[in-house]
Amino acid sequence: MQKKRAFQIEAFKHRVVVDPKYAEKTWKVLEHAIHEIYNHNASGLSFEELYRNAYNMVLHKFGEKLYTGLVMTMTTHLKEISQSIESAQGEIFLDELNRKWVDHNKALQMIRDILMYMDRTFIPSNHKTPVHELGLNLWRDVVIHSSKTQARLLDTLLELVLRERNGEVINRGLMRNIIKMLMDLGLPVYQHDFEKHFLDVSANFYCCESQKFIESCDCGDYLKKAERRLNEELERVSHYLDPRSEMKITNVVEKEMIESHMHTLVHMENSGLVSMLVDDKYEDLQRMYNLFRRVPAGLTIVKEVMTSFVRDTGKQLIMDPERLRDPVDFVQRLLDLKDKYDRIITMSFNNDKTFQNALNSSFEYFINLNARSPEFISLFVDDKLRRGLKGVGEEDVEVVLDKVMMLFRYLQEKDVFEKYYKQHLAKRLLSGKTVSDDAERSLIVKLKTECGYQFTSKLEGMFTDMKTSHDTMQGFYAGQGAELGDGPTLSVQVLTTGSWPTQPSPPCNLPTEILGVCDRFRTYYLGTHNGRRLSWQTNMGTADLKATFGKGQKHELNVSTYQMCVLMLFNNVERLTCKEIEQATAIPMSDLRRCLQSLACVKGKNVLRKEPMSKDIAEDDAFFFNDKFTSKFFKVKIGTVVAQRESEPENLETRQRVEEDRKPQIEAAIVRIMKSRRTLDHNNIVAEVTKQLQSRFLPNPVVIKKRIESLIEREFLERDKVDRKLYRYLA
């Protein structure tokens, strides 16, 4: 490795004698050149020679003289330029200013090239302002900030903006150049000399204009004008203002045109938010959403007004006694209402989650105001699965079922829905009236996903029973068919007691023609299934009867078991009163009345005659076989009124059954909680139980208290000796 040798440069020992007038002479040459540049005569100059002169001046320590001379010369020229600009009249003012600015920039470029050596050495070491920056500062101080130009420039620019706002076409290119000049002079110049005043004037302009619009326009038109103004300002910024002004000017428009009038606009009579919602004005609503989201609390106001209106609308629908007469229509209207607002949120409110959540909470609020909502939703499903979905494609069926599930999620009393749904499903399965088994199973899968296995286990058990019963009947006829001969054909559904919502009903007296085959089936079934008990549910079956009327007309009548028992009596007698029929059949009077109404009071289905003829059935009303009955159909279905809304007493009874069913669930929840926590105070038990059970129903705190008392009596829990609100679990 070689050692690096250190070099040393010594100072030049001989003193160079300079002409005493050298600096003055050289500066005169340079000063003349600057004058020529400003006077557009630069073509005759030797830039190389000028550069060398400036270089030598700095080298010979005359940098200060050169710099001071430059400042004075440029200032002199700029004063002349300033006077020329000030004398420009009218609209030529900006043109002249722009032209002189362009000239000054060209001159500055040439001067900087000549004085490049000074710029690089003398200026940094002496903390002076660089040539180009110096030129801009002098232009600012001498030209722009001259007493006559400064205010005039601002007024001219603001007037042009105003004219453009009023619809005139202005020279945007010139505006862009002048604004860029202010920007080049430094951001503070642009902000102080133009932007600050521009924003103040704009605020005043939009304050007055918005006041004028609010008095003369409806909400939709006002929002269009506000949107147009906002877009104009954005366009203005993109054409000739500094991009950093965009947020400031849009804030001004938003504050003056939207924020100041938010409440007035939203609540404007016949055209505000409520009116837009009612009339599905998607474009106007979208415009309102997009404008209001720009201002603080804007969307909160829109959301609150929408929520309040949806709640009021839903409440009116829920409480309207006319609507409650038709449960299917009632639920359809709820679905239509939900569809309407879903569409608005999707199309106009950018699918905003906060609006969707507000809509959901509104529906949950008013659906639960009506205690019969669970029953009505189940009746809607019943209607759809009986006939409403006939011939509808699989995808459309899924859409309907999903909508039903959406309403189901809003229910707080899901167990009440389950109660009714089970009853209605049982009737559909037993009467064979379901449109599609796939649709039935699909809904059960959805309910299972939503609420868990326990919710649907009994429903699935009902389908299993139907399949098993079908196999049982095949076995019965395969083994007994020959012995049965030409007697009545029997089709039995054997239902597992726990799975089906059957209420114990007193057995009615079946006609003797049927009893034989019923007994045979009982013997067959109990022979193959040891240890089981069968009880006939005569309130649930159906029968097909062959009937011959007056002129030998034959029909096949499809009737309920009760109706069959009534009709078979008329094979032997001409006339029977309601009371006599009750005694002969042992059908409960309430069911008998419904049964007789459908046999005697429905036009086209009246196989019995009633005297006196009226809708209501009294005990001494007389009934006759109607010889004159005619129908264009061979098969005549005489239905008792299908699943309808319950009467008040029935509804009360169902409620009581639901309340009874809830008790063990509440107790089980209390025991689960206490088993894991060992000790807990009353309020926390109530909170925990409510949390655990809210997916099925909202337990009443009073009921929870009673169940705790019951568990204490049965020694599952005990009260603390000191704190009576504290409970302990007893293992």
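Numbering follows the first chain given and starts at 1. C-alpha atoms forming the largest set that superposes within 1.5 Å between two forms make up the rigid core. This is a predicted model, so every value here is computed, not measured. First, how it differs from the form predicted in complex with its partner chain.
Once both forms are fitted on their core, a CA shift of 2 Å or more is seen for residue 584 between these two forms. Comparing the forms between these two forms, the C-alpha position of residue 562 differs by 2 angstroms or more, with the core used for superposition. A displacement of less than 2 angstroms separates the C-alpha positions of residue 291 between these two forms, with the rigid core held in common.
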Second form
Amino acid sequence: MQKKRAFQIEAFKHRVVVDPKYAEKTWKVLEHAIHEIYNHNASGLSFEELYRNAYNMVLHKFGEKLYTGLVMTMTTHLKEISQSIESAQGEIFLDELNRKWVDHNKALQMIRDILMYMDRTFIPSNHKTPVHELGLNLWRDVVIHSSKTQARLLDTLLELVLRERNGEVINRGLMRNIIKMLMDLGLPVYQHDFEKHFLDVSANFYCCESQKFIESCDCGDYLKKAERRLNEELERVSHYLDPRSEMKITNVVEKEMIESHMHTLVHMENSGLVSMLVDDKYEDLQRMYNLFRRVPAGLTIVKEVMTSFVRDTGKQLIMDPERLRDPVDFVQRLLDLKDKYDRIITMSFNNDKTFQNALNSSFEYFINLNARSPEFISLFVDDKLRRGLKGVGEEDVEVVLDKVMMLFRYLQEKDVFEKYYKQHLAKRLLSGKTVSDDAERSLIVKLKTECGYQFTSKLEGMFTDMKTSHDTMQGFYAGQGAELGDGPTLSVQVLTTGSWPTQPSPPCNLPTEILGVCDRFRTYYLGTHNGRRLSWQTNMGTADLKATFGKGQKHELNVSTYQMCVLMLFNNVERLTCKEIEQATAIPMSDLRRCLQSLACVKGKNVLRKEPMSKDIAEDDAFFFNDKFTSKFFKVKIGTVVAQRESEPENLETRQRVEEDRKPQIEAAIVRIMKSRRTLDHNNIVAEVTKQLQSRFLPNPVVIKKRIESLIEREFLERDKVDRKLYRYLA
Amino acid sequence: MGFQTDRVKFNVGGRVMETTATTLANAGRNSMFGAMFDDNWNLILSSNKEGERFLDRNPDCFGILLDLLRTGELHIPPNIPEKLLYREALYYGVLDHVRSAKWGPFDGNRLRLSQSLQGQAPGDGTAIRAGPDGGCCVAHGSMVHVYDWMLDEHPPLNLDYQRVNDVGWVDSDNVVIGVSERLGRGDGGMGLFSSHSGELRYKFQVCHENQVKSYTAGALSFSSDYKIFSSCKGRSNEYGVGVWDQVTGKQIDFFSEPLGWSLGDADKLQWLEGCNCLLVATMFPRKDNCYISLLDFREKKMVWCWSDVGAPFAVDEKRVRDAIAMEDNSSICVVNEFEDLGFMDLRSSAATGIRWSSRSRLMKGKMPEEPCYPKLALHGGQLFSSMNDCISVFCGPEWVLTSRLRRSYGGSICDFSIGGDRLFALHSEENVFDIWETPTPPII
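Given the form predicted alone above, I would also like to look at the protein as it appears in the form predicted in complex with its partner chain.
Let us now look at the entire complex, which starts with that chain.
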């Protein structure tokens, strides 16, 4: 067999590189161009030619050579630059750095333009760093991180910041450029080479400074300085730092200047929070609020100190026996206190809800420390509605009433307030002393929206009674006026039993002159209304008497019904003893004493003369008609000596009545709850009852327990046979 | 860019052409023209006496590209090979301009078949995925073939030569493939590859009790905040859906499969950007039943679920074969093997049932010999479903059938995908895939 001839297959030459030194030559051209670019001598270069050369190198698989060549050339240039920057002396160091950085950026842009094709094709497919990024990285490694420059740059920057903090003017533009350079080199460079140290140095600086300030300044000044420093740092960030540093540097200032000293500041003697509150230093307070808001727990401290101070102040006010003598003044002081703090919260604390809540809870706390607060508030309203609001515009009335409502909201024992309010309202209505019907009704509406319909239904009933009485009287006189002739004019207010806080009192003996017309009215009224009973409340009426004195002087006397009865007796006799008057009129002795006191012992109103001339009334004292009575007024109002505030026993009585009234309410609440829940344990019942009733009063758990027991007795509830703590509802 | 004069004269490969700097400025700063006219380069001095600037390039291609910059439209004469033009465009740095002028914005009702490509892989295709810039990748068995938008093929991808279950584009440079594990070897799982060079960048691990476990990666999905989701199936407790960070390559979360449900075998994952949930669907042939659920990873909660467990199938054999969530309509669309569309409401927390649309074509008895299960896709408010050898397009609130794309060659469509304003359809026979494009807008 013939041996097959072995073929030799030559490698296919797909490309003929004409010049073996082609790559070297082309690179030389490009390298030269890069030199020229760095030497600001690019005007002689042909962009097209360089672009084509770079393209050809990549195309002919010399991309790697081109890339490594670029890295080496750029590194060499950057080393030169680095040396020239290092040799820059003193002040011009940053200038030089900045100038070279601008140059480098421009050169880098041009180099990238030439090598665009490599950037687009060779670099992504070979996972190299793109030219622009490469230029930045080399700048970072060769220039910024060179052993001499790195520390010097940081020191220079920090020193400039320090000088600016100390009030010198620095070249912010240059500073901005350098910082911008660090940021362009990547966030980590900025953070590690500058920001970290900047924050450390700042913390140190502010730690020392705040220590100095706290020793030498009062609280207000300190806060002003802290605020100014904070603003300076914000300004610094906006001028030449990365916006992301803002949070960090403000945190440093906040921590060093505020957080570490906040307790000292708040409690600073003579200038801390308390004295700011006392002196209404709105600006200082606002500054404190704004600064403390920035640090954790800052506002909590402010709030706590304010709360405890308000509580103390309030407690002092509430407990001061001096103040308790004048309820109107007492309430006015409460309102003033509230106004003061409301103003502080509005003007200085940004209307912060949490501060408002803290203030409210403080008021609630100390107002309820005094069991008489409900009474006093009602008295305050009474005073305002009697005379306080005279000549005051409608809107101002609303303002006063709203404030009262605000105090009312703090009350836990709203039912006590209701009780007093009813009494006071009754007095106002019956004596016709109320200044403005609108104001009265407006307050009722407010109470209604606050506490619901049932709270005010009786109060509204009182107003209805007044209205119907007015109509009845008109009817009475329209029908019978002619027959009455010119006898005494009668005005009757028919009050529904139950709506009014009347204490039953035995009727006194009315003078015969009056009795006639009274009986006529009774017949008229009972004739128009079937099945009703009328009884006279002589202890509550008033009368106008015409009296002629010694020298023919005529006066109109405005007196109470009791006083009228007494005076009418003197139409027929000169002298009567107290005992005789009591027998003739049947007025209870305690009332009679007061009544006589006001007729005989008040200067300028003494239409009766008393023997002996003492203040106290004894049973045997004699009374005469005072012939010599004079007054410059035609109308003389003779008040009754009444205790405006309740006396101690009356007070106890009111409380007892309130307690009595609460019982059915508690029972009703228990039954309501049990009806829906069927079974419930003791603690839950107490909790729910308290919740249901707290809009009216705070029920005592012991009382609730008693009511439950009473309900068990009456077989509304039973105890569970196994679990004695569990109650069942019996339908 | 400051131009001394607006007129520019080029001598390209011997042919003198004149244009304006304004026209060239259309190429953008990031092109050769942009750099050339930058202030750094002194324009006047570098031109010769006649004021010409010499470029050693193909004049015909330069003319075409110049027209592209002038009009924004691309017209390639038949005598110029596209590849030559692309190469020239790359030189000038205007390749992106060419790509965006090559075909119009996607509209399912105006698609034209642009090209069919024959792959060389043996056996049936598994999946085709359109890339964001008009490229695509095709999974066959254990290999993934990658094509760029010029339909040039790049080095193929494989992960330990294991069977590919799903593949997806993270962005135009990166492709993730999920493959089956090889028992006991620690092979398989999921890998991130460069679409240019085919090189493996990350291999994603599943950790269970601090131990790296091998697993089978099933369906894939990606979120815009660089998360990669994959259904995972390991041998012990690694059933569920894993989450990886695409930047670091680390596993960041795992949603374990609850008892009586299916997550690890899922055929389809879909990340829903709006409601921050992942749709996980396991369909019939893989499991006996179909399970569709929405997972909320932040609360580790299944916020919506549906299954056909216990549903009577004997009646009409309506088994769900693919599902897709439509966030705009708050519903999930499903399809059965007869290409009936069904809809489920996403707003009620537990689906009550599927509302099948009545357009059943009742294909019973005339199925082709090698059926492909229907697939669904949603793009720009249009719903696409593939069935046998054609793709149907549905539009409007009632999902009316508006177009049908069909080619007779290549057999049934086993998968299709929309992306980069193109639709790719992979046929189960012959390894052919079609590229459908919307023509550029009319001149007037």
